[in-house]
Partner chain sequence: MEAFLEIFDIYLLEAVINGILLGGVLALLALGLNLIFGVIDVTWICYAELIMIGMYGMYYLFSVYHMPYWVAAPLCILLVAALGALLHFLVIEPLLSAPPINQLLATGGVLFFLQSFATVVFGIDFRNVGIKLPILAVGEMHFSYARLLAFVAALIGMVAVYVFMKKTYVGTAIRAIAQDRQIMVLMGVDTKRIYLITSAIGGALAGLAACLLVLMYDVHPFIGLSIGPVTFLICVLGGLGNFVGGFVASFLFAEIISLGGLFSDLEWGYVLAFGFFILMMFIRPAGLLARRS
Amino acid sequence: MSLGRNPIAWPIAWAVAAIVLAAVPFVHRDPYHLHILILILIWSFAYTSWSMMGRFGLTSLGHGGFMGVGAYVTALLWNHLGLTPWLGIPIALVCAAILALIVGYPCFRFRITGHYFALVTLALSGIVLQVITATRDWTGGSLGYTPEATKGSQLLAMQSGDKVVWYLGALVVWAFGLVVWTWVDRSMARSAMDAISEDEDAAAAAGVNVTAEKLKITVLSALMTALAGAVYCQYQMFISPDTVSGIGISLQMVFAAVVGGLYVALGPTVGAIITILLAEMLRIGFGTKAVGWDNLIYGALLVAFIIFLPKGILGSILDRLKLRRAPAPTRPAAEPARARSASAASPP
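Could you give me the structure of that single chain in the form predicted alone?
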């Protein structure tokens, strides 16, 4: 019996997948491979956060700004005030939410959509990058910033040198992103946002509060992206404007979500696998000679996928599987009868 026709099969399949993924670091302990898996999980969560808006036609090029806020606010509060990341991360999320409201409300209130909305968010990403660079006495500027290593409890400082701990933590964060994505997909918010993306005037006439619905999804996406930045900062113990903020990071999110599959929960994860492995192959194969090549490749592939494979890799695969499972069209039963009657009535 197929998974689609058996309501019990899907929970069992997810449970088995969760057990297998959780067992990975205990079966395969290679530090480098675990490091790559951790990066894939963290960036998958970041890309999923972007897809929360992108799937409804809200093309944001400013999510690098939200990620930078999450990373830098958490690190600054720890270094300068000694505030544990367990409290610093919620404060960083509040800052990201306020920033999303400041940018989103005027855009949605005055119907700034499409390319114009993308340009506004692009400016946001650039502004955050410039602020981080300009305040180098506090943030380290373009040289980067390192959270201070704890001299006390690693749990309180949210720091650990154990790859297994970070893998399991990143796995939980990644799963949380999938749960939120699925919750939105099955909620009334999806119907409202689908209506808005098709025709804002018709959605408003039907009783949908267009501005409020757009703000909800924007703030939720910003919160998740800021959380991804904070988790990345705590894991890497080093951040810089180029690694967690700026236009390059925003474009990377767009590329990964579109290439993997914007309308599929696991699509951003597929995109993360591609981006992380591509970056690693370029780093290992060409070293410093390949700096910036990944963004060039992302841009070229993004254009190609938008033209030839708009539903992404995973979305296209699922569509083909649905077509194969669809029953073959059959001729109506009345048609042969009509044909026989017509042949009988016709002269020899």
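Switching conditions: you have the form predicted alone, so give me the form predicted in complex with its partner chain.
This part shows the chain on its own.
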């Protein structure tokens, strides 16, 4: 990380990384590997969206619900009204945002935090799952749902059999997620949210509009998660309540984000790489005998991580690097921006 201080080095490094990532499908065309990469990118985006709230102590177990809304609304509009996903996805996002407001407003207004917030949002993913199952005449219930293959323009239907197209699309979406994460990380909202997660009353006394700040970050996170659901639906062309909504998915998001590292931008991506590769390796290595083993290992790992490595893999590695460079850090490495701004603000 010797390029830390150089103003030109970082943009160049980013540009190189972007070109390398974008070039992958043209160099290596193996469809199976591309499929895994696309899944990793889409899920990384979803996990990143979750971590935008999760890092501030807003532990939502309702993101499975947002994802389900994003996927199902888009697919239902396409199949029943023939509405192109280019318009359907924005509508789905609006639905997810409204849902986030309905659940978020009373929670934040009445200071529902911690356990309570987690359980209330858990109710949300339960509701979405139940509604999808109960309206099986339209949604196919627990058997799943398939957006109809288009007879006309593939671009209009946002469908494509070409994995390269999907890889590039997923890459853009994933990069967008990272940009939003970094943007929030450097904004005033981040300081406000940090203050709120430390002490709500003190933050409110210092002039932070607690309810509004929390709602902003929640709606943003819900929008992105719904987008992830819609993209996943368009790519897989099959969704079921178990793969895009419900508590299982919500917990999976939490798990990947925590394992990768909640407080660093690439943490959720690392989490997605680990979880998806683990599942695929078990599936290839043991075939159908492996059913359940991946989650068995996830579960045990999640417990171990929360007890021994609460900052996640990437967070802990960055901590180590930071420790080696600066012998006596007073602040955790996971919050470099705050450390920077704090040292800049306080007079020497």
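We call the rigid core whatever largest set of C-alpha positions still superposes within 1.5 Å between the two forms. Remember, it's a predicted structure, so these values are computed and weren't measured experimentally. Positions refer to the first chain, counted from 1.
Annotation: Cα of G299 displaced by at least 2 Å between the two forms, core superposition.
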